[in-house]
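Shown next as structure tokens: one chain only, the form predicted alone.
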Amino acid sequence: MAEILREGNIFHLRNDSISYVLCGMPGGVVAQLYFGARLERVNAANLLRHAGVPADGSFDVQESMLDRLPQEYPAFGLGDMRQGAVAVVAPDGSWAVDLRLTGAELPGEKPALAGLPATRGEGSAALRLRLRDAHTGLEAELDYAIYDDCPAVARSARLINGGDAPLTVERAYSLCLDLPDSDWELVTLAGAWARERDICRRPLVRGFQGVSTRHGASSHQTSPFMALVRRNTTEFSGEAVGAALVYSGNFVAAAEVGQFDTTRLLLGVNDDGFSWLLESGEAFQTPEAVLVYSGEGLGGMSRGFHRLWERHLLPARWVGRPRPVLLNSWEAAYFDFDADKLAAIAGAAAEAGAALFVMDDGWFGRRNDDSTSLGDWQCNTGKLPGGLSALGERVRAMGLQFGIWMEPEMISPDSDLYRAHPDWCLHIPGREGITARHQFVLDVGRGDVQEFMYEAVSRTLRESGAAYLKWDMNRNFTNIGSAALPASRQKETAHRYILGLYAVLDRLTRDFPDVLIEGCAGGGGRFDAGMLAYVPQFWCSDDTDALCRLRIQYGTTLVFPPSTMGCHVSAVPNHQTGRTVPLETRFAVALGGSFGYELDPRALTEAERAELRRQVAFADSTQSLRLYGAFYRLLSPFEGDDTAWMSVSADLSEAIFTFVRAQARPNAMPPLVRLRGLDPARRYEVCQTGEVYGGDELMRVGLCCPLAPQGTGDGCSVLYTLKAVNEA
């Protein structure tokens, strides 16, 4: 269970698991002083004393001091000569904070944050901090959290300007968490469009290192994520503190090791191009982000971000739901249908036993390629006659649901919207309009942009009837301003359409409870637990390439569960890579996360639309195992040619195993893989050969993975089911 035990000025928040123990000094510092394994008690004596602070706590300000105390919200200027968590401009040009501690409350359990998706709050234990700057009449309202069955802390700031002139924040970090060593390595997500969430890893060094985006978005380039391991770290063993914000805009990650060899993590919005005026009893709220600490390895830090996404960020009503088989008509079809071509291939799906068609792109306005007619968000007719209502029937007739793509938050220059609200993109003054995929960026944080984003949707939804919306984002921000902000706030612009986005998301989400919205962003390039708190899955990559989605799956793994990973079957040649892999491994690793199809059917041979079937069948019975069970990565393949992985029931009885050899080895002997998470003293049967391991052996020696038929050529694979069986 999860508590916080108060002694004075100490704070311990604890589960059964994890401790997070912080202090309030003398004078109002609030010192941070643990984070990690649980402990039964804390001697702060001890903790301040490795910090250079007498045992009484007491300690000078003015002899800089600071720069060796472990702090909760620090900033620069006033003796830490660290990177500092905030930053407040004053009427008179400075920009020193100095926040010392005022209250503290226990308010039960944790509070929602206004306007910010955020972690719920049923089955935690809350604090919350208050913190004032005399000078500029600065507070601060820290909240913590910690949960009775995660492995997590989530922390956020809210600033409020208590004086009676402005201030400009000019930096709002969500996180600050100092650590006494330096002995670790740093772990980040970094990539490209059609290649996120590589894992890089490497040991830090003196001085400042991170992660950080200004593309408007969290990015292809790299995610709102980092952790700090142990060197001797690996998936399955060792200590791993990770860092997430819940937050889909610019950010910063990073790490600083400062003159004592002490590591400070600093998580937030980017302070590069933003600040935010705040008149006298105006606040800001900081995004929330999230720590989780393992003594199990890397893999044991995922399995805790894992189990805080599903069972407090996602849409409560899609946690632990089936997801409906899908098939989408952007790789069969592209811009180049008609209302007859799209029910041919719906009805193909519907013969393989799929539950959803997917419209893409290309149904509105003149919408022949990807150079005009975004906002225009009226149906084509001479397309689809009838207009959306009839496609929408006549898939539904065929006993699919039907699923429906926008980009409600671009506008194409060729289109009826720009010509009538030229000012409604993002764009400065005087300046010539940046465009890429032939779009320009509508300005989100305006309410009339916002209003009409959600009357354009919800109309689209009514006449169609979809219960599946995917919901795109293909470009990043170029000249961010906004005709709705005067001068002093244009630095504000990004966050403000962020903030746009999740009230429009919002109110779509409670007016249409019932819509599956599946995020995209050229892919990847928003997977963010941000997005994650409205949409219950997101497509994974543009890259459909079986052996390039190993990569990035596993990348995703590390901080997302697999219900959150859109992931389909493609047609070969693949169309991004021309690669060609057999039709069995692409179905494995497309059963990574929520399944669906990429293709034509109605270009396969008879045989590859029975396999159709077979595989349908096979992943609507095997959905709750592989989509909420306990996830473990076994082969990395970022460290050779071969990928594992499996998922393991809440109650060890049943698991799903994939084993997939990107490239073929000659003269090479059958894998062994070391499988993870089952019951020792159980049996298994695997249920493709029949054969009986013990859980121990299991484990411990390894299960063979033998690749013919297939083991012939590259992308040859192996996927099995476990079930546990009664002992004679």
Contents of the next structure:
Amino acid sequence: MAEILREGNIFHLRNDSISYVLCGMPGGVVAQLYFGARLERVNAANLLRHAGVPADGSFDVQESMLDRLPQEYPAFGLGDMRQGAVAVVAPDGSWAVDLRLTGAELPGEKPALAGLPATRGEGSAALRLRLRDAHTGLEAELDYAIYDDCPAVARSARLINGGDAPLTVERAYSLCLDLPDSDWELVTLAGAWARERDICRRPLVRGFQGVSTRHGASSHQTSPFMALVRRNTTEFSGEAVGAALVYSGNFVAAAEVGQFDTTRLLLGVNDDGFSWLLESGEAFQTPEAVLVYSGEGLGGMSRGFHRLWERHLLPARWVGRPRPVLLNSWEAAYFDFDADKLAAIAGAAAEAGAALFVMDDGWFGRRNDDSTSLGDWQCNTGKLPGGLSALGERVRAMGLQFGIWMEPEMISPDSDLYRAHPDWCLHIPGREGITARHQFVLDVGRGDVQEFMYEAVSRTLRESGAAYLKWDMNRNFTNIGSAALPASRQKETAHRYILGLYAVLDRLTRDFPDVLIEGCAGGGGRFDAGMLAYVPQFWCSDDTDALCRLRIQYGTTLVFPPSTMGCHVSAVPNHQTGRTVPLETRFAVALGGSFGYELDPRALTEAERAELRRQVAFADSTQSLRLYGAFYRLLSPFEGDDTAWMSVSADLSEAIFTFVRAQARPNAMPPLVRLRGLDPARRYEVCQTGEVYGGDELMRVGLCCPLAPQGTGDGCSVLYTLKAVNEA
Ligand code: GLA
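With the form predicted alone in hand, show me what the form predicted in complex with alpha-D-galactopyranose looks like.
Below: every chain and molecule of the assembly, starting with the one above.
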């Protein structure tokens, strides 16, 4: 049960597993005292003394260096020499900020955030602190929430200009967490297109370190996430503090180890290329940041995030619900198709038992390659006579749902849309526009552009009767400037874009609640909690090679649950790597997420097509276990050739286990993998072999995984389902 205990100006947020403690100091600076495993009682004197506060509790900003004090929302300029969380330029040109506590409220459940996605508040306890800077009139509302059912705290800040003159916000992070020591290692995610989310772990060093993006999106290159772990923390044990931002644009995630070997974590919208003009009375809302604490290693942290997103963030109507096994036309046909070819591929998908056929890029305008037509969302009736409705009907007549691809945020210079509205893209007048994949980025912060996007998408959904939409976004921002904003507001462009994107997604998901939207950004280039508030699944990567996918999917599960990852079986040799991986291993790996195909089944042998039918049936029957079970990473592809993971049902009666050996190893004993999360007191049958083992045995001894005979090649796998059996 989440609760907020108040003793004077000490606030203790806690639930069954964690505590977060903060304190209004004499004079009003808000100090941060603790985040970690649950505390029964708090005597703040101990923690304050550590921070240099005299034993009598008196605290004087003049003399007691702020540089020592752990703080909730610090700023640079008045004694704290570490990186601040907030910077605001006053009318006199100064930019120091000194926010002091003026009041605190307990609003019951956590309120929603205006204009931004955030975790839902059912089953939470919330705290709002009000602060004010006397010099500028800047006010801040710091919002906190703790949940009954997750080891997590959510935080956000709202800055309000309570003075008479305009203020310019130059930095407004969502989170500052000051921890009393620096004996941590920093975990972040790093990648590139087709190589998303490698896990990076390194010791913290004195000074400033972290990750950030300027791509306009949360990016392929990193993710709005970081974790601190103790040196001895493993996947299964030890402390881990995870922080994630519910945001899809430019961000900073940083850790600063200061002169006293304390650690400050900062997370928020990137202040590089950002500012926000606040007229008198106006407010700026930061995105929400969430903190997860685990005493059970990185695995415990991940399960904390997974549960938080599943229960409080992902669109509620899609959680727990089966996802249709789909076949996507991209790698089957690319731009080269007509209605008959698509219908033939769809027919083969139906034969395999798939539930959804998705037509990818290439159906609109004059789009026969990637050089043209983004923005011209009219069906190319040369390719598809009868239009979207005819193709949709034809596919539905086969017993399949129909799905469609769009890239609504983009505009090709060679498009009717660009010729009509050259001002609608991000651009800097007088500078040459930089194209990428031959396209510009629409200025999604503009109301007229949002209206256009909504109209284009909703018309397409209506015409096609689509039950599924793949919402793509295929390039980084350049030439960041908006024709709709005055010079003083140009640095608002990138954040206004993300607010506009959320507004469109919010409207569409309300108006088309039954359309399953899968996010995509050149694969996993915007795979973040902000997008996942609207789209329950995201195409994990444009790399569909099963062995590459081991790393991509493993890294993604650090923060996001299997249900959110779009994972498909594709053809061999693989189109990205040229590698041939056995079909059963491609299948086992794609089962790690929302499952589908990215190939033309007509090109398979009769035996392979029969195999597909068995695969689809298996994927369907194991959906809830695979997608919504408690997820355990067992062996890491970042540490060796072997990768293994498993999911366990909530009542511990069922589990599914996957093992993959990337490189064949001659003369090796069969692997023995210790399972996790089972009931040690129960016995489990391995359904594929009929053998029965104790849960304790499987977790302490391990499960032996006999691989295919020697000489079979790379990429062997074992896939087992386990069921608890009644004792005879
Ligand atoms: C991006 C996506 C792919 C595919 C293409 C179509 O690269 O990630 O899956 O949809 O666009 O152009």
